[in-house]
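Just the one chain here, the form predicted alone, laid out as structure tokens.
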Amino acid sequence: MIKLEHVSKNFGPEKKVVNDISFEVAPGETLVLLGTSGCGKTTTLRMINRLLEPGSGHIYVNGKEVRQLPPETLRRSIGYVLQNTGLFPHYTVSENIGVVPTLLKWDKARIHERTFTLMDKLRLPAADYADLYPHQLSGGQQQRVGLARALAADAPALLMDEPFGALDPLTRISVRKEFKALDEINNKTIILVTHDIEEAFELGTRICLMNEGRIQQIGAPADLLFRPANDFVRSFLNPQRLQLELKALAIKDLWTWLPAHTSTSNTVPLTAESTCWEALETLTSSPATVVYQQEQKVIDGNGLMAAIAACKK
């Protein structure tokens, strides 16, 4: 759990960087950071890891006031991924996942085998990537090395600042996509700064809508996209919205408006929790059985849009 009561920046006298922001995460639960450039989202996140310290307020990591705690114990327990990976260059990949077990005094069997075990799940196979260095790898499998690195020690919290903001498009569709299927982070208290909307969409719980220190609004992604808090809540998101839209509401959501089809022949299995964005990739090559409080329908892409403009009327 990761908790802030009334936390406020300065950097020099008429400056406030984070104004009176308050805001609690739970364990499973992502809280996105979005907003302008300069809204205070990365100052906040370096605070709750002292980084940097805090002008006033309180910040708590399970339970215990972070400024109680030496830095060094503080970080160690909270699992921290950079924008541009932050490797160590002169250490192999395997050295630079297992560098907080090994500060830690893990026995090196137990660094060994949960390094390999991070190092499969995210597409390095320690056959091929091990004994490699930084500048060996392309940006994405840096960026891989580096999530490992904040996973390595299992701690219960994890803090990731722009973590995708330095990759390709592609590539950081592909990187977002197997973090989001770690079994690693189900149970874990994440807080995830982004400059990019669709990203905060797509992998937050909750979102954080910063501007000039403050707090504008937040709430689950359907919360700020359908019931925005005030104008800059509504123009922030405009641009985007359809794409939002998509990402925001799931299938179960759309559960009165669509058509009450039955027949499953010739179609593909889906889940009610499935976004509309995921489902319409599924059914531009076929419709779609979906089971939904014990009920069944089928669905294609003409039905789901027709849903969708029914249910925002």
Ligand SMILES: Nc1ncnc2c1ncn2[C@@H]1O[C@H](COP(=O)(O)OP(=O)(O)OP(=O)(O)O)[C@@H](O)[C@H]1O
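Bear in mind that the values here come from a model prediction, so they are computed numbers and not experimental data. We call the rigid core whatever largest set of C-alpha positions still superposes within 1.5 Å between the two forms. Numbering follows the first chain given and starts at 1. Compared with the form predicted in complex with the ligand:
- Core-superposed comparison between these two forms: CA of A288 displaced by 2 Å or more.
- Residue displacement note: L45 has its CA displaced by under 2 Å between these two forms (rigid core superposed).
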The other form holds:
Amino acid sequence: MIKLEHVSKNFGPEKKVVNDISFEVAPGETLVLLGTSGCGKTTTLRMINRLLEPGSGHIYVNGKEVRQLPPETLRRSIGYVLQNTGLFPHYTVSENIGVVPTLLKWDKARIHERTFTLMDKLRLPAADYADLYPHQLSGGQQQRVGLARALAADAPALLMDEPFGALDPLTRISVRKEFKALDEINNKTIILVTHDIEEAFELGTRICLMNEGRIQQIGAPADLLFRPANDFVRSFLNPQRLQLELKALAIKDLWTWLPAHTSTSNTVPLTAESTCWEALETLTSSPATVVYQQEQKVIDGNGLMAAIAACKK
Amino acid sequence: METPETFLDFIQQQSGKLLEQTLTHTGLTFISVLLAVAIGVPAGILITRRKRLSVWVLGFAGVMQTIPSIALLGFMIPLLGIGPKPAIVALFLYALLPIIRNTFTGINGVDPSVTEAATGMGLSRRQLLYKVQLPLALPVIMAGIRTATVINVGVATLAAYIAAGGLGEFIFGGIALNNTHMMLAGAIPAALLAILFDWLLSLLQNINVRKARKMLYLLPVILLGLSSFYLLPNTYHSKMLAGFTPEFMGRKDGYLGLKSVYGLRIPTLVISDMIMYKAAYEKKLDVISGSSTDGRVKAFDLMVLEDDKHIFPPYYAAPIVRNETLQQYPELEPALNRLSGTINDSIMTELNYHVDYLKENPEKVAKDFLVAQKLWKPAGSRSKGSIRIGSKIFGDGYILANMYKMLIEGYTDLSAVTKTGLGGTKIVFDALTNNQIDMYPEYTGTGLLVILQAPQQVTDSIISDPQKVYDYVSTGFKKQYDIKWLKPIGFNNTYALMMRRADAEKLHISSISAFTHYVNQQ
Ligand SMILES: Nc1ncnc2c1ncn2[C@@H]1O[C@H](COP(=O)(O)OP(=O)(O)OP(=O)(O)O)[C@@H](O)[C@H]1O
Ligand SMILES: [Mg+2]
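Mind sharing the form predicted in complex with the ligand? What's above is the form predicted alone.
Below is the entire complex, every chain and molecule, led by the chain shown above.
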């Protein structure tokens, strides 16, 4: 659990970089800090593990005020993924991943096992990569090592600063999928920083949209999309609105507007939890059968689009 | 002692000494580098944390670096006396800047996102330093240590001037004695040491970063090992300690003569004549090889021991001039000869006393003397040619060169420039034969033994007669070098063994024989 209460931070007398920020993130939840470059996302994150001291306000991690813990102890209980990896150039991949467990004085065998398990999960086969140095890896591989390093000690909280920032769009999508599929992240309290809207919607349980140090809106992705708190939020999301809406809406959300014909043969099954985006990908090749609340409907592309339009009215 | 024929002969004959000097040199270099690492690396680390201190610390180390090495050694003497202590401190101060600066730059050069990651993961400041900053800065720090080592191999040659030993003994002895073999026997090993150490340290520097982490702990051990050469036993059992100049150490009419003719057995240190007198006065040394007309003999109340077996040849000073120059300007010779017969031993000592001890300007002392002798005239037109007057770096030379300049400009229409401080005999004489200067004041004894290197039988037969020596060198120089000896000035600046007057009187020692008897008894 991470909680911020009225946190502010100045650099110099004029520059209020973070302005009265409050939020709470529960275990199992991922809060995405979203915003333009320079709006104070990294600064907020760095106050949580005390790389910076807040100017005012309180920060709690697992119920304890961060100022009451020795900084080293606090930091070892929070995984940290940096904007530009920050891997130790003189450590091998496996040594990099083992840094925090070593600090926590795990025994060698346990560190070894943990490192190798993580490497396999992140598709960096230990046999090939364990003894390489960071400069021998591609940017994407380095970010995976950075992620593995943050996960290694199985800390209850995870701070991630643009963990997939340096990747090309394709790789970014695949690394993101791997990340989402990790069982490691269940039950962790995660704060993830990004300025990529699509990423925020895909990974965030809730999104905290910031501008110039202030929170503009905090809520579930659909809230920001369909119930924007102000013009900034609306215009921030506009460029990708259609795609976001398709991803935010599930078939079940449109159930009442979907036509109820049952005739066509030759259909593929689709779950009601699928997003419209995923459904459209399927429907381009053939109609699909969906079952929701003991009712079965067969849908095609036109029917889905009509339902979306109806829903938005 | 026979003069060895070839360089290799010299090395063979002096191998014991060469080894000792090389080990001392290595020890001096590394003990000072070790100290500089011990102080400089922590200082460099400190100033990465207290940026405001960095200006002061780097400034201090920078200033140390700009002080000329010989001056820095000189500053050390009043504080630490002579011998290895001041030499090590001076070398340490020289090594400091590259080590502090490279530690500072090395640590500051570590990628900030790496330090941020380390801190963010929960490394303490200490762990950050040892696990991240130092290993990553190590190549840069090692480069600093390399620079410091190479600098120190060079500067350590000067340690010979303050009785700390090292290869400088051969180098400066060789220069003073015009003995190329001896000079090279010091210079070549010194150069090789610099190359060797630089190479060894470069191996350490370029080693794989992974092993470098362990190397960090190995380094002090290696340095300590090399430093230990200096800790070789230095056993002096005698109550008397002699300090001789590098030149005196290698001369037949110096230490070699003392050994063979008088049978003197005494522990010796090699030391620069610039600090020798003061060291004797301060009881750091008991007997020194001075020159009889030196002003400091008077200043420090030393007593010259009588050379009762006549090993020190006459050293009458006279200007020596290129014949070519004399023919071009016939008016030159009479002008120079005006000084002849005006300065005896005690006057020269007095003049030197004014310069060496009262720190008066040699030019002023020269003028005052000429005015008192009614020899001074205002400069003439200076319209003809220019005469270049050289001198060695000792007091006599400075004063005489200035007198000659005034005489030339006063009594002829020539102008004159002085090029004083041309080092020892070899440098100034080479300058003369290579037409870099036209004249300089030289001593008959030096001409005989150092420049002409007269055969033993000749030396033995004429050495006790100053006139015969003068005639011999006059003929020899004319024949070999086309250089003319003008009339002697009058004083005899011979080598002399001297000790504190109070001690000499207490022990009833007045001659070298008596001194030898006293020392050898112990
Ligand atoms: N140490 C510092 N001293 C002064 N100003 C700082 C410091 N760190 C950050 N800032 C300023 O604070 C503001 C917010 O910086 P921050 O790094 O939090 O931005 P960000 O939201 O993470 O941006 P980005 O998406 O580009 O990473 C910026 O204007 C930055 O210039
Ligand atoms: Mg940032």
